[in-house]
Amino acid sequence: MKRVETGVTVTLKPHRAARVLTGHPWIYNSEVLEIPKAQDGEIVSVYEKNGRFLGQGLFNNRSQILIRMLCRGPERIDLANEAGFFRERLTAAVRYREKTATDTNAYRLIYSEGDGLPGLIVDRYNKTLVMQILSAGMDLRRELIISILVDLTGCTGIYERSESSSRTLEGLEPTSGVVYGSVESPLQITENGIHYVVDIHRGQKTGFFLDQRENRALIGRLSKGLRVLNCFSYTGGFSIAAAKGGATSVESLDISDDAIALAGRNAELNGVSDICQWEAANVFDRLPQYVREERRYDMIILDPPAFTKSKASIPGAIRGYKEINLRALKLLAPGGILVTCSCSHHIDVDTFKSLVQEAAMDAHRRTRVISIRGAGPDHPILLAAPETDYLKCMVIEVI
């Protein structure tokens, strides 16, 4: 088979192409015959040992993920005009959000591998963009990406939050700050008719949990007349949605004083301060205390941070998830609703269902599932890459 040379080439070891052919976007350094002399961030062409062209991707010899695929055969990137390729990809992502991100002015604009732009995350907060560059290939094209984003979105400012440990694994230094225009923080967004204040400088992720937008809408619909406890409440996204949905009371716990203070501002902004109570506290301490006090709630929301970011810590994470679900189930009144979440891709949906069922058995509660959900459509999932399917949100009724 005739090879079409397109810049630097990389050849896979025999029998190592299966995962790439199914659509997974990563090639590890252990899977190639010889690591080429290429610039970190450069686009390289990938071939099977038999000479078949597989596609092109971003190279980085400082990472265990040697190549992050951009395109697959027969598509080829014109290296003399790679700016055109990135403009096309970014345009497609922006157009997709125009169709799917409705009833809000805050959403994920670019979702890394989910949009064929590995290592690039961009969230939109009204006229401000918050950008995370987590791969050497995107870091090399920083100015090009910023220029195209400004042109496509008409944003007034871009703030960079490239501080993740993923960046360190790519051999890149963490960085943050304004990279275009003017940026205010905190700023205000609107979602499903609810207003939120977001701290894009210091808040978790890029400032707000945009991936839970549609799940917040569901909680709003289910909350009328209920006594609600929101654990790991952060700045009150679920809490405000429940209060606006007609909850009779909403208690919220989060370990961060800053998050609780911003949550209080969000309650005032939406006119629900009289319904909401906020406490800076450790959920792992409070839930056992509430069980001893024999408190009862009609809805409990568990949206903790990721308990594991590696396979090695999965057993400990399972214990943590089971513990909080067990305590929450004991606190629910008959007919009560448990909304329980995991944002770690290392805990797959079947594992999560099993540990929640074990918690229900230990709590002597009979349950049924109302809904099993994930992130909204602004976080598109690659079926070939389980890593892109990280959020689980189970809504369960105690019967």
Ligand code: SAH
The other form holds:
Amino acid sequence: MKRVETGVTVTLKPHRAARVLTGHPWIYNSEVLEIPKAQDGEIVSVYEKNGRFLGQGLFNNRSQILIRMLCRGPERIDLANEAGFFRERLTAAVRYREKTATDTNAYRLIYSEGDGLPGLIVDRYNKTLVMQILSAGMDLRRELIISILVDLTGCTGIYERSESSSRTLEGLEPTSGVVYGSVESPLQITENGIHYVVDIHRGQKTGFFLDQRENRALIGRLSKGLRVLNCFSYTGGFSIAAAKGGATSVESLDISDDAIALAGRNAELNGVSDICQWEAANVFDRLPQYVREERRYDMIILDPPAFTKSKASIPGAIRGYKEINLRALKLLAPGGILVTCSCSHHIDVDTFKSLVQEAAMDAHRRTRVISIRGAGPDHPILLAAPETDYLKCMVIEVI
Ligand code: SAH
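Switch over from the form predicted on its own to the form predicted together with S-adenosyl-L-homocysteine, please.
After this comes the whole thing, all chains and molecules, with the earlier chain placed first.
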């Protein structure tokens, strides 16, 4: 069979093409016949053993994920005009947000595999972009990416926060700092009519949990007249949404002093300081204490950090989720609402539903679902790659 040469080629071992053919974007180093002599970050062409062209992807011999697919056959990237390919992909991502990210000037502009740009995450905070480069392929093209981003968005500054542990897995050093223009931090954003101060230098992730935007909007609509407890509040995203939505009181807990300090500023900025109370505390201590004190709330929000980042620790994570859900359910008054989230992609939605149901049984509470949700559309999910679908947010009523 005649092959069209498009740079370095890689051939898969027999029977290893199925996942790639379903659209999954990763090829592991154990799946190829021979590791080619290619530069880390280079675009290589992938073939099936029988000679069929499967597509092209970013090569990195330092990672277990040897190739991150960029395109599938018959589409081909013209290696002589690689810049044109990346400009097209970035343009498509920007256009997609123009359609889907409404009522906000802060959203995820580029979501890695979800936008066909593996290892590139860019969050837009008004006129400032915060970028994470998490693959060797994107690292090699950082100048190109920065210049296209500036051109497409008209941003005034780009701050890089490439600190994630996934960078280590790619054999890359962590790096952070201003990479374009001038950058202010903390800066201010407006989401669903609410103003938030965001510390893009030192805040968690890139500064704000943009993935919860649409869930914060729902909580705002449900909160009128409620006594709310927001656990793992970070800088008060859900708390301010509830307060602005008409909650009568909002108590918030987060273990981070920095997060609680910014949360206080956010309450002031939105004129809701009088109904908000903030405490830097451990939720695992406070919830059992509140149960002992027989406190009652009408809405409890649980949005903890990922309790597991590996398959091995799934059982422990399930116990952790179950414990906080059990306590929260006990604290809810009849007709109360539990907003319970998990951002561990190893805990799938069915597992999450079952553990919340078990917690409800143990707490002797009957529940019904108001809404089962995920991240907003600026974090597009690839059905072929379950790894892109990580956030679960269940809103349930206790009856
Ligand atoms: N709901 C928030 C994001 C929550 S992120 C928003 O919409 O912005 C998870 C938060 O949990 C982080 O701020 C982290 O500091 C906090 N956290 C982690 N472990 C904790 C614990 N044991 N007790 C209280 N807070 C904790």
